[in-house]
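Presented as structure tokens, the chain that follows is alone, the form predicted on its own.
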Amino acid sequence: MDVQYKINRLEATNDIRPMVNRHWAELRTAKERGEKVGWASGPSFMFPYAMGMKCHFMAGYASYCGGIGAANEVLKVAEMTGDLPETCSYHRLHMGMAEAVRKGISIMPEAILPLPDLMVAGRYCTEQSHYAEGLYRRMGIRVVPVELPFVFRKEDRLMIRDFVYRQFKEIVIPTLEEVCGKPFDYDRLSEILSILKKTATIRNKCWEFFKTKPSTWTLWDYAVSMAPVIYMMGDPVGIPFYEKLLKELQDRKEKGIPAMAPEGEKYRIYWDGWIPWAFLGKFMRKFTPNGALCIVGRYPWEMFPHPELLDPEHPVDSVVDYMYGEQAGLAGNMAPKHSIEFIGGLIEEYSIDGLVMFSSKSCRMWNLSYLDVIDTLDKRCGVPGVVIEGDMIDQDMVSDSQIETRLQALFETIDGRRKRK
């Protein structure tokens, strides 16, 4: 008889949607109470939030939308106004939701923001460069790009590391004491990087219990809680969020609950990439009656792994060395070669089956050399990997058999060598 795979769901990720929704209520509300606004792309929202500015994250979100279902709706707009359906999908929501606010165009209320007074644009990639274009040529906003290059050499980090940092201290932070009519808060800033180092040391220790096996939870449950350790950093909220979470994890472990039932799961499964946020529900139909488990990722792993790191009293040098210090190396590790040194040691360490590669199509980023990392690391430890392409929030670029037939490749093979040990 074929055992019937179901999740565990966990309590304390039900706590998620009030904070989440309250964030983003008083984001929409922050110009009635005359309130700054900022925008941000890229990690650097931190420095508005450390002037008072109510702040959005561009990924934040993007996730939000497409929780709410708000996502097609907005994407209509930004196409009917003539973004391209080939870009960025998160670039064509915030600019179908800006074009929406000035054209008066109806959308769910719930997905519109007022329109920044400044956009910090930190890019990684260039269409965070179209989408800081496209807000200040169509929409007058005003932009203050910064560069932040991926680490390709080691050699080159600390040349990068100082380049960086100049950009934040003299173009970035200056810009926002203009805007703000007033001097930067050093002393926010440290209060900020405080709180988020308490917050991402209890969310690690979440982290670790994916290690156990069977697992105590999935990386879709860590994924609709983030939002504590980026986009609402600075709120002590996500402390005891955390701290719940961990309890119930701790709980789960003891009585041997795991996030897969009857009796845990059958393929431990790496995730690289974006997480597809419309589709949350649709992925996990298509993982679970398999008994296959997403357990880690490089995307969700990245936010802040190191956070003994965080010096809360240089807290500009520490938000510069979460992206090119010697151990966080978030710019590091986007880079293919370092991306291969990267999972390899989470294959090990976390017990992982088989890859999936989630190729977004509209953001060709991520995307860089998928099957040539697949065929190193089968090579090198012995699992294989599909790439399942897609998209995060346009679900028009989503394919439902395309996703069946690769995850039952992947499966199939797993069993195959499974067989032959």
Second form
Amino acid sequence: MDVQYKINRLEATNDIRPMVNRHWAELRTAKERGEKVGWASGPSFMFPYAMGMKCHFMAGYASYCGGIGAANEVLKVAEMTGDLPETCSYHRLHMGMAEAVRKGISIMPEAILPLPDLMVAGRYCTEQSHYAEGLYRRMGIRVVPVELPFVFRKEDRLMIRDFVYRQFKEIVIPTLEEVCGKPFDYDRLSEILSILKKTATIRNKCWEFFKTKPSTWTLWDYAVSMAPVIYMMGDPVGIPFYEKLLKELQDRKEKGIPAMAPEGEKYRIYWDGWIPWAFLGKFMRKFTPNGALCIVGRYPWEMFPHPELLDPEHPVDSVVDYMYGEQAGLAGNMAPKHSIEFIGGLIEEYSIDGLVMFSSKSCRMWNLSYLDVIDTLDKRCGVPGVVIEGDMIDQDMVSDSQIETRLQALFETIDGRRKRK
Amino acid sequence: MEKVLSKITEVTSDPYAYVAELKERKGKKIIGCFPMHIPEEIIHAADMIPVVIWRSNESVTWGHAHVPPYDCGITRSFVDDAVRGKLNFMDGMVFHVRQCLQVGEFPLIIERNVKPAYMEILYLPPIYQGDPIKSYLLKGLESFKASLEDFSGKKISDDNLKKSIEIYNENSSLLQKVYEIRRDRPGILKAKEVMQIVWSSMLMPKEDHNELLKELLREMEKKTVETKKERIKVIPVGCLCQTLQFDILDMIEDLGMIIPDDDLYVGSRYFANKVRLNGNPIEALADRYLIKTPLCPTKGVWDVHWGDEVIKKLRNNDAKGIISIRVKYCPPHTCYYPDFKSKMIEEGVPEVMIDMEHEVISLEGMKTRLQSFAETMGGV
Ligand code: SF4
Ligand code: SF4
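Let's see the other form, the form predicted together with its partner chain, since the form predicted on its own is already up.
Entire complex below, previous chain first.
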């Protein structure tokens, strides 16, 4: 008889929603308290945070909107006000929200943010610049842009690191000082990094449980728990949250409770690309009945995977090294060639059976050269992969039948290889 | 004029055969550059021939095994050409990987499948304020120069580089002259011929192209054009990184519109800015890159509005309307477009957008749009 798989839900993750809601509520009401507001993209938000600004983070806002079910109507406003449907959906989401505020178009109140005093536009991808440019042109919002190139060749790393460091020191920090009318608060930046370091250290202990077979939790559990290491960094509430989560995972391991009932996962899946924020349930339902469990992914893994390298004594260097350091090097992992090494390492460490590359039709950040990456990894590690197409928040770009067919093909390939072994 | 134009048509109708033959004839190495922002002058000074990578007119086949269908035409077409071995005559390739995310597809695919003897990556920055941008750009260009010296085995002296800059500047002046004459006598060349002239400059050694242009200009000076008053002047804008299908340019003209000038990639953008000859030549090349106009939506400029620039061009040409040509799946243009459109509405400038797809399925829909656009401007 076919096994009926289902997910054992974690208790600890129930605590995240109120924390996240509080964060966004505080941002929504910041202006009422006379606080300055920033919007940020790329990992540049710790700088406005250090100045006491209430700050939004581009991808974080998208995940929040996706989570509360507001994405669709905000995207519609963007289209109504001129954006073309093939534009990056995060870009459209922000344009839609800003236009809703400007033109008084009604959207879900929780999705409305105050327009910022400053945008810190970290430009990993060019669209992160385009949305800031657009908001400047349409609403005159002040922008401080920072170019954040991916590192395509290891020998370029130091040149780029130096460049990025100089942009933060010579451009971003002085602009923040001007906008906020006070000297840059290095002490607060150090404090934020200390809190982040503690939070990410405990989070890493939780990650270890993805190595257990069967796994005690899922990538989706982690995805919904990411806020304390991204846009809520510096808020100490992340520490007890991850401590509670860690305890629950330890308990599960001791009691032999897997993430996937009844007896654990049949396929251990690596997930590449963005998280489909608006469709988490929908995607889980495509994996779970097949006994497939997503456990690791490059994007969720990028959030300060090496807390031991964070050095609050040298906060600006630390932030830059998180992106361009020799050991952590987030911006390196984004270049397709280095992603092969990185994913290859995860395949070994987490005993991965198959790769799912989630290719967002409106964003190419993670999906560069996917087919070549899959082919190389298959030849190198013997692990098959598929590309599924969709979007993080735009329902018009998600085709269920295509996704299901590709996933079935992946599961069959894994089965076929197992039989041959 | 026919002789020059037929030579140009020969080059552009089969650029693969032309460039491969050129390599044999000149005994020089060919370096493909993507996109046109690569400072070709440095490659020229290393005694190699830079060519700007182009879009073929064929459907994508093997390329689909490497890039998604929602990449822009040039990305898919270039990868397809490369993996099918159609570009094997290129000794080297240079990619500016910060142009947009899609260019980030190239390095791994090319390296893994059809690696040329030389492959270089340039990270040209957006034009943001402050010294870090300029010094980073300079470092990038210096290291590009060093890698070319390494590959060619030839030291690039400042004098050599200045000589190359002069040749390239001359090409820009000559192309500007062609455009000036067309502005004065629209219709002297068909729009597709102008595009072919610029495209051939992207493919030919500049010395040879300069000679062709001089001959063309002599002929153009002599030629008179019958002025057809009823024709409505329009300015095509955009079509980043690739040629537009010539049929579309013909269609614009067949519908009674005429193009006195353009703001196209394979058009006036290619030769808009010259490089100063005094001082350090690498710095001069960097300064040219940092000029904000003609505004390129890939370069992060926001204190100049693309719409304002194009309206200036429209007014200078006494033109009536703008035809935006947006390459399907080109994020930089797509993200900018709503603001461009708003500017046109604000200024009361008639504007229409057409999508340029790599594979043209039917031109009928486009024809209807363009026809009604011409009619709204009081055309035929
Ligand atoms: S294109 Fe992708 S990485 Fe860039 S802003 Fe959009 S979602 Fe983010
Ligand atoms: S046409 Fe647009 S998307 Fe394509 S390579 Fe050029 S800038 Fe990038």
